[in-house]
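There is one chain below, alone, in structure tokens, taken in the form predicted on its own.
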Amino acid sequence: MQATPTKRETFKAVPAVYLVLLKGTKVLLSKRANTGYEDGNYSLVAGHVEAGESLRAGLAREGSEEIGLQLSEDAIEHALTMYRFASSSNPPERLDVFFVVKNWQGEPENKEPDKCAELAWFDIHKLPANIIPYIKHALKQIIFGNSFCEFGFNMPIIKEITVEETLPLRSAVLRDGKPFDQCRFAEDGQRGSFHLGYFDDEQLVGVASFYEIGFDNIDEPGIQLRGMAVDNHYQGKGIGKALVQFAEQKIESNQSITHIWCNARKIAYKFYESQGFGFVSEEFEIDEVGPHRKMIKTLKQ
């Protein structure tokens, strides 16, 4: 008996627009209230686009309705398009478009106190703990100049992990399945070191380790990146880039750190170049691993 083919479902994404109102390095956030969704947490001024309305017109309308600002469409600059997909139409997939506005007339005023507990300005580099996760993710993408991202409703997260958690991926991706004890680095227990993990729907699919070790012949303190490994099924999806960018944000709090460097595998040269690293050595061989070059990135002060 022949199986009946499953009919594809055409998704109809719900478009929403978000206002990233910037005053220097501060961004305006709105604390949700009485909505039944993420109440008590911070978001951006936002709303759904109405039928027959352009994205910028929809944002200008939301700005007027929610905070009483008259925004010129010429001042509304596209910053990021985010697509949040689902395996079915319940919940519906979302198309979120974020716009930056740096110039406006007047001061924001809470026009919807029944839905907004408060408006508050926060440093975009030091966002509150109770901000909606995908909003925080979007703002980080904007900080780094990324204009597009997509993920499922179980949004991936990056967080600090233990050395032990890095070992399975180090073994599988970097050491051809060698025992975990052969995948440890001498620096793993060093003071100031930290290890990052990228989780997709609670599955650890990417790791990287960072050590307070400066590059040779540079007097200022630096960070060495080692052990970056991404699950083979997830490579090419920007996970390595996300780990490096997350680490840079974490390192920013230490003003004395001036650079990040690594011994880059030959297959990863182009990746590190795309992240702003430059070559500082000729090619050399690491036993049982292969050809490498030293690469370094100077951090903005």
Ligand SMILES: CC(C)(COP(=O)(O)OP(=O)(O)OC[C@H]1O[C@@H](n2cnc3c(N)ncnc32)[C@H](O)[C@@H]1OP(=O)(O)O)[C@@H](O)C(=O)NCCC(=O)NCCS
The other form holds:
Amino acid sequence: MQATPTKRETFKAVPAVYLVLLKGTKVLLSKRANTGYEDGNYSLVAGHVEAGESLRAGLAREGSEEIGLQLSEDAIEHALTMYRFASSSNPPERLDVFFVVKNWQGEPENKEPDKCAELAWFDIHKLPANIIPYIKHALKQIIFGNSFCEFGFNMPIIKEITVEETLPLRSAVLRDGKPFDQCRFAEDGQRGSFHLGYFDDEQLVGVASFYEIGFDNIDEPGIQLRGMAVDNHYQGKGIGKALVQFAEQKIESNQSITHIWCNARKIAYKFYESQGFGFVSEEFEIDEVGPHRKMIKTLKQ
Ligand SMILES: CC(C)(COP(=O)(O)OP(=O)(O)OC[C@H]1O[C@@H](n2cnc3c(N)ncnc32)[C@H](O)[C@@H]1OP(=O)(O)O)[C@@H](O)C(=O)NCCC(=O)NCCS
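Next, give the form predicted together with the named molecule, keeping in mind that what was shown is the form predicted on its own.
Once more the chain from above appears, this time first in line as the rest of the complex follows.
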């Protein structure tokens, strides 16, 4: 008997509407509070559309609920549609639709002080530093006259960071919460060293450091990998692998480097093996940390 084919689930993004209330070149921003998302940062008056509700009706409802304005649907002009990538901490994707309103009656009032710390007018060309990045991007698109954009897809989530930025994760993941100063390595400031961070939204969730130090008995230049740490809640999601691959691509642009090596902790042997590293020592003990083996990977020439 043939199995009944199951119906493929249609992917659903979440639609949201945003009010770009304009007074000349000033735009009304709302500072988020107590919501668990981007609190302390500026956004626009906005909200999710309800089932059966048109986008403009949704916007008029949000305008009334959040700032007490009765917006006429005729005064609500579509300005921009943004399709926005969702991070793993904030799925799924969003379909954000921005509407400009230039004519309205009355003054906006903060009707939801539990969720909005303040309403404030800003020059659209001089937005505050603590504005949510995709809102800033949307407003820029509107100034440029663009009516469609996408945000967050293929954005670099790995980038170079400073030693200081590595310390909280080194401390939490590798050093049992020891003070940051005890999580520094003597080689941290060494010439040619670099540190990589993996970001989920704005949050740094993985770090790794690289030093121009060749392996013991190899004459050619090499790189030592140290301080590889992924936040406990993010382990096993491909972040360690992405950091190693990013570093290898960066290192490979320097033709003379032939290998990358590390003192691998026992719990990380399998991880390094999966990334093409092989063992080049017996097990040895590092004080207060535990058993390790030296592992090395030869880079393509
Ligand atoms: C070790 C560590 C850096 C790996 O990073 P991660 O983001 O958790 O690992 P990833 O999800 O990128 O895993 C990549 C690959 O390694 C494998 N892997 C990772 N940890 C593994 C483990 N403990 N056992 C078996 N396989 C493992 C994964 O299955 C995956 O395989 P795939 O590429 O075939 O899918 C991270 O788990 C960590 O910070 N651990 C605690 C601190 C630590 O030990 N640091 C290393 C010091 S030397």
